[in-house]
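Just the one chain here, laid out as structure tokens, in the form predicted alone.
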Amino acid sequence: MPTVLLRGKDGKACLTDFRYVIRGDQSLEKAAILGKGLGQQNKRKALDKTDSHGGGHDGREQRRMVSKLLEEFDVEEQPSTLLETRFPNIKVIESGVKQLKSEEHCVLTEDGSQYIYKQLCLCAGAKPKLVCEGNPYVVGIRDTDSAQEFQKQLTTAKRIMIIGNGGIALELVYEIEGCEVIWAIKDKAIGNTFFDAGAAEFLTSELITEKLEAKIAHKRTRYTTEGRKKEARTTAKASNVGSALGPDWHEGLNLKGTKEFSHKIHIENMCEIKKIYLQEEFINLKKESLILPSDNKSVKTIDKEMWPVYVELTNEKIYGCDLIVSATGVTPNVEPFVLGNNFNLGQDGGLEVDDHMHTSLPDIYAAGDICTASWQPSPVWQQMRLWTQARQMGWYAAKCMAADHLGEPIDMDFSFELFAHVTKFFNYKVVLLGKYNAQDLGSDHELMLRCTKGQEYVKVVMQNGRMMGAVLIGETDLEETFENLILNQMDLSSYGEDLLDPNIDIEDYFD
């Protein structure tokens, strides 16, 4: 069935018989992945975005196989045209989407085309959740040209706040440079989503040690649309949302204030904002704020220095700073495919999707942070709004949308059967597998640990005898064997503190 492409009177295009059409903007290296994964059939496929840049991301990939699960990969900048030469099965059209219309199986764009599909699938990901909308020293990182907007800013600071405790804060406090920082946080450590109290402290400590190692100019897919002007988004606006961040991020950016010295980070525990003060508002209100406390000093100063905006934190406590950065989650970007479309909804507001990642609604899919995992899991797999998590859902959808079409069978995706993410953090690499954290496992179950300072963190989670989850951070080379034992749940009762005895090779016992 070809492509039909029609221009009307007003000179806008109305483009027809789509075997698929991808939507997708933050996730758009899944986005592309998915669409080159539909199989070789002889129907294009259409990935529609509204990133400034245009285009899906993912293309020449550099993967490595950490183990079954686990896998790292550079990828590299490249223009979407070379993704629709590579793919002539794709392409690619630069349009934010006005409106879904899932009874008459059409998309229509912003720049007033209508695309009608047969599979429709849902990739637009997540928008960062901002602690205060419309002010201009509040930024939110969420993909890449927002983190390119924040490194401009961050060349003029000499200090910012940072509020949140997931990913995206963790690497920021550690890879910013020549600023100082107060990180605020809700919880009693940091790193909270992610580990421990024990893996916090093994962690903070290098907060405040200089980086040994040189910056590694790590490679980003990125496809871009050509010939269009870039312009600066507003630094607090979310609803645009560009490409994804996708791991390294941070890498190629110089994140670099106006001093001289490398780390300089305050925590403040256990707070939230409470109120965002700008300098004249500040200034009438007759408030005093304070400096950055010194080390082992718990004397609260007064700071004389003027700043463009302050924050008042639940704590009682009022710092000014030049830029404050919005780290504290997201939110599915589930607008405008809700508007007119009775999709089921999941508590986090994602697009609830079945075992083959199908939405509520007849031939439309939802893959990534845009959509909520509704089938029974796996009892050491869970969803978390991850990149590499939503790259796996990507190839699985586009699967079972290829197999839908051809009405063949599908079984469920191996990567499924056990969270494992790779990450790093402060330098270390860190492993997470199954319930890492002992998620939903109740006070039924014990924890075994192993701690080498500045070497590595060990940490592996038990219940009745079997390994339920592990977080390793360090080069310690147990992830493929970890990953094995979670996932065969062999009784270890016997093996006892022998299983992370670093005097035994663990790996002879299970190879």
Ligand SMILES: NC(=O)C1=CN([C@@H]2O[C@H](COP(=O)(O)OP(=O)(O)OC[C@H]3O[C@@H](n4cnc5c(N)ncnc54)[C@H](OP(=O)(O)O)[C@@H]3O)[C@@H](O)[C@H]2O)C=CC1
Contents of the next structure:
Amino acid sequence: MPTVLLRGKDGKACLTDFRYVIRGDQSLEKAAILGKGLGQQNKRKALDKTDSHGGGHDGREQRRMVSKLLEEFDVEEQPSTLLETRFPNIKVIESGVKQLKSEEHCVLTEDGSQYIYKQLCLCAGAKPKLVCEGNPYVVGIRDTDSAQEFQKQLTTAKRIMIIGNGGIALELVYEIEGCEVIWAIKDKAIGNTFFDAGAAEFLTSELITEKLEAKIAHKRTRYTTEGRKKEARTTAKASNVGSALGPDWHEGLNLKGTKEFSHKIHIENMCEIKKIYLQEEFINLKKESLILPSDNKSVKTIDKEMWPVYVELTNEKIYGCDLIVSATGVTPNVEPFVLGNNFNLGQDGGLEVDDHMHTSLPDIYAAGDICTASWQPSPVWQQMRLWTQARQMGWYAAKCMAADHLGEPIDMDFSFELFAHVTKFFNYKVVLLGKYNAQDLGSDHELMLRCTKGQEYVKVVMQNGRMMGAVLIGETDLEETFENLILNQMDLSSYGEDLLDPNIDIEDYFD
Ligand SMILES: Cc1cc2nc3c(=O)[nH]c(=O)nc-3n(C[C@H](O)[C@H](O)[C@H](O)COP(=O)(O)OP(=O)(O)OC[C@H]3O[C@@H](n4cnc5c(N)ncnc54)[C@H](O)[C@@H]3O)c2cc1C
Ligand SMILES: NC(=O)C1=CN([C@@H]2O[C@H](COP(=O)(O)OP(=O)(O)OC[C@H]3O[C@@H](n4cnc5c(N)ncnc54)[C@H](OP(=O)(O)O)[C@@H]3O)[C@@H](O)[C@H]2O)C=CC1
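Same protein, the form predicted together with the named molecule this time rather than the form predicted alone?
So here's everything in the complex, that chain up top.
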């Protein structure tokens, strides 16, 4: 069993408390990049870890270093014509790809054109993996269109159900106002893709404290999504998906239901969707005195109000609601490319790429959400389908394509040495480093925690005296030091609990 050490900020032990641009290398004029995710987002604030080379940046970005590897910056969407003007070797074709003929080195687009490539990089992202796909009451959020459709439906909703326990769900429960939210999760605690139960508890208290009420005052700069909406419509007909949204996607969307209250969230944990009934089906069901055909058990309905749709959960509760949001992860968008092409696919359905971002087919590379990293990773890196990694992969894939074209060797990019992600949940800065949830470490690890309710939550994951990962919630100022400690794998055994002692200036300690 892992050892857990808990401390408050006062030192006492306690229990409570990311655009890529392929720069002007003429040797790449025949390299095609399919998909225009990262480079085409509207102005939005991105919280991201970047490489030290700063590729693809221009003067329009305003950067703020969070640590040596983590930085925060604004990205401004520009029309593709501007891109072509600034980088004359780039030609943007605004048409979806409907077929890839890898043996002929050829792609066919929806407008009936075909293009011969020397090298190809597939960056078509992913699409939401929906529960009960096809049900008109189940929505997923991926791009501007789907986010705006959701906003529209929310304006007439009194109660919605959110399924899933990852990034989208976490952001939605915090952002939605004036609408009752039933949040159904498979796990015991919220945010399983990002947190452990301790961090979840730290954040859950925010769901019920006055901090939520005051959050509007803390909201970051708003931006509009009009430009992005247009872009999504004109470029992505092949798959009917636009670029995935990124940090602050909900800014500029009025996520408000019909009710006057701010937040009303009810969490149903340890359950999944068993069945969805349309109103008529449900009425018929009621006539059969609440005996469900599936298991012949009586089930409890939660209220007497009539709803357009009813969800039966595996814990036998049935909730009526106006809408079901399936925030249940993504599946790589490989369809138009795999048909007739013998790609190796990863377990998650992505295009397998090696340590040169090369797929299993000649001259085809892939980057971002569409791919599955299939190299032997660093002990403190794992793939997650994040903006951060999509950008790093895009940058590195371009370098690999150029190196391969020139017959030059290339080392693995530094960004893949350490997993690092910075984001915001419940208005707290959240930094995730390395094996932040002790992923793949087995039971032979130790956790050290420092938590001060409402202020900070610090967790480090130790193995054999070395720091393997960390979760930093709040303004901890520990990210840079911990980044270094994880990267250099220094033996920290002799420091013991002092590592999290708030009375010790750890930055000075390891200088
Ligand atoms: C709501 C939401 C919030 C998010 N928030 C964050 C966050 O805060 N931080 C973070 O790090 N990550 C976040 N992510 C994840 C992040 O957005 C993705 O990991 C990232 O955008 C993936 O980049 P990509 O370039 O691989 O794919 P995408 O951004 O999805 O771009 C793929 C592009 O390919 C195009 N395309 C698809 N099929 C075809 C085709 N057949 N022909 C031509 N073009 C095609 C699409 O139109 C799209 O433009 C969020 C995702 C969502 C949905
Ligand atoms: N701030 C950020 O960094 C944000 C990042 N994102 C990224 O955008 C992408 C899409 O986000 P999201 O959809 O939230 O995906 P995530 O992968 O973050 O989370 C999906 C969640 O749904 C659960 N799930 C999967 N299938 C089912 C099911 N059938 N029933 C109930 N629960 C299920 C998963 O559980 P399990 O893990 O057990 O399978 C997991 O909790 C992700 O790549 C995410 O990382 C999105 C928003 C914000």
